[in-house]
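Below you'll find only one chain, the form predicted alone, shown as structure tokens.
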Amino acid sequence: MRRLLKVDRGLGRDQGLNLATHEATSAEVTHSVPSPRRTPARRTSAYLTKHPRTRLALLLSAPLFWLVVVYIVALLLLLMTAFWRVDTFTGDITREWTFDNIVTVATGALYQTVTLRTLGIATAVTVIDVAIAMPIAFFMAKVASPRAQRLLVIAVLMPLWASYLVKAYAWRSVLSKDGILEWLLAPVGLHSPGYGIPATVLTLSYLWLPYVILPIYAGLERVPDSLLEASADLGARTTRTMGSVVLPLAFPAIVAGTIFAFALSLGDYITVNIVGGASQMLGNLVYTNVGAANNLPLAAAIALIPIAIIFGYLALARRTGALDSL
């Protein structure tokens, strides 16, 4: 017994020595390291620390300023000039508030017909590229495996690595009289459509569609798979599991990618110039009354009728949920 008591008191002699030295050791080492300085920087970074919303903001107040004062006040600017005149012996611009350009865009024939010429081009290269993109997505988000479909993304984008210029100027080769088209339609009695409205649709419909089948492909990859099988296993068949399952849970990326094809073929106006022979578009008017003709008060005029168009395209198209998928 006496020999326990003595390992006892040994082990608690012990311990309070190595208590006594980490102590020691600990007050050393808070000692010999100083506290950080509260420098400027320091306090800044604690403040958005506790706050995230003013961090938040100082984040996004560059591209913002530069959404908002660059480009929409610019645009802004431009269209007042709508409501301005042009004097018509100096050619100078008098800021006068009168609403003759906005009367004569709205009345004149010419403006009229290019409007419905614009409209149908951009409506036809809508429902070809939704038509093209709709298998070549599915394909893409259900049936392919992870490493095809990465290899189908890279396929989708390598067209956007090319020039705009590039693929519609190789476009007009092909479509030419003499171009690989012709060739290869004309054993079998055909012909190249050549230049005019069909070549300025497939041209844009090639070029936009890219931009539709990206956010398609993101809208049905975020369908499950279980709906599909369950569809099969109650012996529905691929076209009503299309109709009734893909196309109403799918629909609003549908309606995503047909706002880039819309708005990107309702302000062209280079395609038109490069494969649509005579044809104009309303975007030609705007290029013609900017630069030959010198009128940016009705070139900004014409503007405005594309602008509404697509704002209440926007306005459409948010009531489907389709901006969220964007």
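Numbering follows the first chain given and starts at 1. On a predicted model such as this, the values are computed, not experimentally measured, just so you know. Compared with the form predicted in complex with the partner chain:
- If you assign each C-alpha to whichever superposition fits it better, S163 and A300 land in the same rigid part between these two forms.
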The other form holds:
Amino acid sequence: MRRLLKVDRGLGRDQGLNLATHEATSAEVTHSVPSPRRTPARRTSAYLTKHPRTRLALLLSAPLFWLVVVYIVALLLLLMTAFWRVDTFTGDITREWTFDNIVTVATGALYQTVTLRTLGIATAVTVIDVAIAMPIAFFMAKVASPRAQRLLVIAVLMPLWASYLVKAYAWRSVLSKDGILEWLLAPVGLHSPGYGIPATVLTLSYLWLPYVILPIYAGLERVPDSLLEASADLGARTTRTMGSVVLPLAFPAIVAGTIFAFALSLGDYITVNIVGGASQMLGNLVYTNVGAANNLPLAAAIALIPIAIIFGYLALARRTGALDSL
Amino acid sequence: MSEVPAIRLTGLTKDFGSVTAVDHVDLEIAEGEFFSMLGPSGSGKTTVLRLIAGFARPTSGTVELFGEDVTNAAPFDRDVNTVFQDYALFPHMNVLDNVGYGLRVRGMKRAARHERAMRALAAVRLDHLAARKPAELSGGQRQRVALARATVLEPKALLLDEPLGALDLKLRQQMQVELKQLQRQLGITFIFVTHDQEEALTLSDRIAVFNDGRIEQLGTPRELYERPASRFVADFVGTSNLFSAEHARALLGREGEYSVRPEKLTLSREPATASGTRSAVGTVVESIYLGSGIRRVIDLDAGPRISVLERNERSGAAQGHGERVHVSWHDEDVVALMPPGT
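Beyond the form predicted alone, can we have the form predicted in complex with the partner chain?
Okay, now the whole complex, with that chain kicking things off.
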């Protein structure tokens, strides 16, 4: 250390550079930089650097525990419950294996109608959201200035800061017989759709729109501007560029967006309660069976329907290659 | 040369907010010319290219292609094609479909389209990779696909935006030769944007040197190198020894700013005596071995620090550090520079 100080002083003087290089040649200078101390943390780091498998195990154990125990096991338990039945006298669950619940759900007219209605609503919501999200996402990603882009992202995210219930009840108020929509539409001879399936579709579309815009926006942002310019340069008009370049490249992102809108709609039962009038969706049936009817096995069997549908949808999406880039 | 220029720019100006990227550029580029726009980044050369291609609209001024005003025409209505800096190949199409894209857009039938695209690919020796995706190609191959895609449409002018910038030196030199050959073969105007002065000098018929959105000097490579008009051009194109007005008065006996190329200076132990030559005394500060030559940095007693390029021919003539030498030059090699801002 003393040596180092000396060098420092040398540098301060005139022609100190020469002095410094002179001293640097002496062997003692090697001691001037202290070698790192062997602390336990350091030894652990060294051990982990040499053993990549241990490193991987430590890194993955916590998330894997969460995924397997909390997530997959819970799903499997649900699946198992669907094959039990409820004692009609005591109301207790009897752990006897039976296909009764599955058969009831698969053949019952009520369940078929509600399944079809739920599917229809989810599909309508998905289509509407993509139709609205595409132009907004394109404008955000390719037209707006960087400043406007930031503001728009905030604007899209803003509704997510408000509670789901607040937004659903806001729509209930908007759609009511003497609500703002009626007041706006009456002068042009139109009326608010009132409560029912159209109101449910409208409200769900509103609720899930940010989840559709954001992945599409992210996908479009990844498409370099030069590709659009190249397409125009090679003679393609705007619609052609959209069809041949933008859509194919944004397709995985669009599918990702539809998965959000579709899956979230499929499982929803609160919105339909608030603005759906008397209409029921699959979620409502599950809810009634868990609560009022106290038939957990039947509820589990009903819950398997949206799970099956969403698995089918994911399989379809995977076939298009849309999940490859996620 | 035909009377109507391939490209004519009149008073072309482009503002981005408060920044003027292109400032009243007037330019005529002849048919079949290899024309380079050279300048540092931010000098406006790429913006001029984008204005010609139609990717941006000028704030004022006009763009004419073969006498036709296309200032406000969309890119797809202009008979020029672009080779992009990042190549801009469509990642979801294979090489053949990339090259055939412009033909498909024009409604050409599949068989005819593929045949034309294959011919264009054969011209750049890539026909064996037609089924590959762009991601499976090397940088040089992508570059050639981009060239084939742009030339298959037989445009009246090809715009190239720093197309060799991403390639390594060896490949770049090879592509320079190929570009020059391609241009001669097609006989169309090439407008080539680059910040590499050596590349511009090698390839071009004429060069426009851009600085701050204006054309600083326009001329053949020889004119630019031998007779740079301004301090900026002298400094940007090749290496120059610049003499300020004060030093010029003392050393050259002239008024104004001057520039002398390093290879025009000679070193000797005795002052030069031949007519038309002058010399000055200085001290060698640094000698850099370049292989083909030796660069010496010399502090002149009565002037700036200058650089002298000696050919590597005589061994033993090397002057060491601190050695006193005479630097001499011929009066004809001293180039007067215009004062900045004229």
